[in-house]
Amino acid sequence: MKKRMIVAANWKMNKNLSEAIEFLEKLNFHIDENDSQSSVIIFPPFIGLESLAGKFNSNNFYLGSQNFYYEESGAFTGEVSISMLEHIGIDYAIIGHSERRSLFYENDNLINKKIRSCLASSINPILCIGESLEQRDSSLTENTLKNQLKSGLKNIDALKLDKLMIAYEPIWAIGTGKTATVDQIYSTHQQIKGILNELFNDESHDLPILYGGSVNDKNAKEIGMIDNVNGFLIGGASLKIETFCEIIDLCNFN
């Protein structure tokens, strides 16, 4: 059976709305054109995403968010709320990227809170997991993941389950031209669904687990054919409209 993979593009704080539009139309020709089978999702900076949702109608073609605030509405200077996101008609939200955890400070409540205010509306979260170099030097790597999905899910209702993604991104691999090994991808993927049926008895319904960690063209087709990669969130790889066009091809292989 062919496996339907997802490739979602981390653009963090790059690209002007022109520019946005600019690449969007060409992706969305691209797809097209080739009748891609990958599920494609781009998380431009905010001031896109109202300009941009809606704007692309290829069937498999989806907007997400970066960030959000959990609360409904409030004195939250700054900040945009999950049902402002849904009101224009976004996707998908990124929750715990590794970049948030360590440069605001985010901590694991928080990201418990985003994760329930998401799973409570129409848009299907990410959650970003992963270990730095030292844990994993450490042999740390799978109790910090554990930390890191038993904190971000706490009481989260397995039912729920099958609107979430998790994103695996080895802290070590984001923006260093350095990526995990097919080995220590595959391993650490199993590693993931075990907590995951551990947390919920068997129930976590097989989630997708995306890898993200320096991946481009050249690396894309190995690491996509791990059996349980089931897709990417690519960072830099993801700005240049020709490599990450390259990047989605490279996944219709299996």
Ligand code: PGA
The other form holds:
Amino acid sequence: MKKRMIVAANWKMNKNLSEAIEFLEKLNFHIDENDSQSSVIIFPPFIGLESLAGKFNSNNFYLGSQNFYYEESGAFTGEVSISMLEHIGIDYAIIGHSERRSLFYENDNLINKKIRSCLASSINPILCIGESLEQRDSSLTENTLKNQLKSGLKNIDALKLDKLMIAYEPIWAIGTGKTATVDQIYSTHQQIKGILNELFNDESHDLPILYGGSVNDKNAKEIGMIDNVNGFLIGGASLKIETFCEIIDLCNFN
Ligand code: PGA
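Show the form predicted together with this ligand, please, the one above being the form predicted on its own.
What follows is the whole complex; the chain from before opens it.
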């Protein structure tokens, strides 16, 4: 099977600056020793972004921001704008992560504003969507994802879609050690493709869809082999350099 995977590390609120730099040094060492076919994106906390920018030993490695605010500048205490991120050379941004939706009350309207400001910048957005266990158990998964995609991508020009990635992260699988099954992942990614094609008149077929939710070095190979999985968004298992490098190596499908 030939495909190039995207392996994204969402560090969340973990790793101080020294720890982030140490991780990067070890990652660079690993890349020098082993040829990686995947694109790797590291999402450190804000404080690590500037120090990590431009310091990867591979052109396939990128830096992303876990968050930003959609306004250009102004009285928004505690926030960082997309142009500030552009200024230090950030490549990607996560939008709509379930922790931001639930813990920080980010709603679909805000998520749509963030997507639109990100698409207007040089930074590529990764839109996270996912259902709760109750929604899955009540057969509401497709409907939930449809609503999240419809509102998150409202008023988006199909021409801009090539900048976008979707991360399907079932809420019940995030940080729980409970991964979705191969069948669940395959069929849900197919549903997402169908919804996107419906929303964008068949112009969205190549949009990469990542899977996230308790991906680790034990399940990465099996999930990565699913046809319609283009990569991973990894939380817990991205924090340990050995485990993360193992996952990167497992994603060499060429
Ligand atoms: P997890 O987190 O890998 O720890 O489940 C994934 C995520 O929240 O993106």
